[in-house]
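Shown next as structure tokens: one chain only, the form predicted alone.
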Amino acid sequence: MPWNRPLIIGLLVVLLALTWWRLQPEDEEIRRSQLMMGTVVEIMAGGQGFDKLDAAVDAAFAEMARLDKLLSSHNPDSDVSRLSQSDHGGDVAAATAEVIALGLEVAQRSDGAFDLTLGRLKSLWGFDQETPTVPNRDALATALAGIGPEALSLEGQQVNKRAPQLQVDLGGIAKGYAVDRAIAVLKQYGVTSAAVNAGGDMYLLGQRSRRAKHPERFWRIGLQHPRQKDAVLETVQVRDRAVVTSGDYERFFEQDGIRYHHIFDPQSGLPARGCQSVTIIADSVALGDALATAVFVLGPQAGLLLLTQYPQAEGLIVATDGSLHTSPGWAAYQVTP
């Protein structure tokens, strides 16, 4: 029987293929985490060497420790206390700048659903303590006094508060910006898959590596119902993107049969009662952060038209009612069953 030459060829290219992937590095995968920025913060990073990607991990959580010392309003020494306890503002770093840049265009954009002056009222609220309280009218209006898109502004690292009563809370901002810097961390050592995880605003670089148990090319991640304990809302796959959400689900008690959540309507001082959580998908964690406070704010309608103001970012709404609305780029994320 003569040879088949094309067969043996086309063997002899798949034993060569096989044996050069069987040569190939197998690849590492390390997770590890940290509390901080009052959450905890996971990272998972993959790649080939041990070593490297240990190193890698380390860098970004002294990145991340160093901000939320600049970051945190629960760090006197921290620019946003120094800004608080201040009578006209001050200089400070160059991150802390970028982190209020960005809030104020945001605030500016949403006219004011994000806020980055409602520290007094957070405070009020009491949300960080065991135990949250109800204000008063009165209270509330106190809180609520001078604060807006205009109560503060931005000149280099130089911020100026109009009124001296101001509180700065980044909140709502810096553990995505955080996170940003993270996966910033990663890449200048080299690391090409990774997840970095701040209690719900995530970033997931490249593709799973390979010595996951399911490698792929997106990274597929389930979005909490937030009615339903355990339950998945929908699952979406992305890649090299920022998924965040917040939800009324996350921080919240009960008084007198009502819901009372962390997220607050600048204009009333309550929680904002449009939504039950909103999910973003951006190109940075920081924005999908803002974004999703200042969506849930302003509600299924207004929230998805601010949206069309940011092309680089879509959008997930579950309203008061139940009822689903997306942006035109959601379904592109979406895993159909």
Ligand code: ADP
Second form
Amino acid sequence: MPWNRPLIIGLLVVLLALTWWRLQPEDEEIRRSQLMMGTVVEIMAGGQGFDKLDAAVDAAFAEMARLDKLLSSHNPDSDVSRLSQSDHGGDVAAATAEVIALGLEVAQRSDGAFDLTLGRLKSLWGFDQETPTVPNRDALATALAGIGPEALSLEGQQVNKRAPQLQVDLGGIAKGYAVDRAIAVLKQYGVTSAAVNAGGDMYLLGQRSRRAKHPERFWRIGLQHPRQKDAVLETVQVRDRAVVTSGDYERFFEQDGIRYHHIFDPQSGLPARGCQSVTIIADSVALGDALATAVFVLGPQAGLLLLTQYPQAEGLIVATDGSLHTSPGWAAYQVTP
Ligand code: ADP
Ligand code: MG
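Could you give the coordinates for the form predicted together with the named molecule, as opposed to the form predicted alone above?
Below is the whole assembly, all chains and molecules, this chain first.
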């Protein structure tokens, strides 16, 4: 038989490679969820070693709980509640200062469409209560008095309020920031593949773990259709990116046939009317969260203009008439059907 050396060596190499591949343990994947920050937070982490993954996910949830305590207006001891109660502001934790700094930047660049001082307006509408109601004109005007991008300022960890009655609300950015921190903790534990989703604010780290069932490298995310329940509007594929959606279909009530949702136009105090939903893909969830809210308020045209200031963010906007609008870089994330 014409056995020759190169052929035998070649076969051996292939055999060795196959054996090595078989000996590699399959990646584990764990998925856990907790009720937190007013929503279900789901963490999925993949890699090798169940115990390590479990500890990492525990630590990530703990970090999110710590931030919820600082940033939630429902907790009377939070930084946010202390700021709201104070006359002129006060010192806050480093994390709170970081959230406020980013929020103020988006507030300024969006000409106040994003606003961190809508606390009184939010309580007035009562979305967190059992029976939210449409406020009257005078009540709206009072709740909006003195708000705006200049109403808060930050020097280091010192927050200054322009007027005593201003109430701080970080609801449009805090969840996103908490997801960023959860991802940072997972990375500290050596996790290289993870997905954290806090009710539509998500980050997809690395590539989907190496399992036979999920061979694709990218994470594929189906974006909820704003008007057809359980229908996918579009599928995107990402890795190491935040995907954040703000919609008018998540938290709303109807009165006299009109839908009232919880993303407010700071100029009128009424729910913003330019969009059905906005999805932002960005390098951080905090930025994506703030931009999704800001673009929602601005509507498609001014919203896309705002996104030109952020090369690290792309957006898909569903306008009130159902038409789709995307920023120039969006197509790179689209999965072609
Ligand atoms: P979700 O909480 O459903 O993810 P958003 O990220 O859009 O939705 O945040 C909505 C929350 O943001 C509201 O509940 C309120 O706390 C806050 N908010 C509403 N309107 C604005 C606004 N114009 N600017 C900043 N924050 C806002
Ligand atoms: Mg938001």
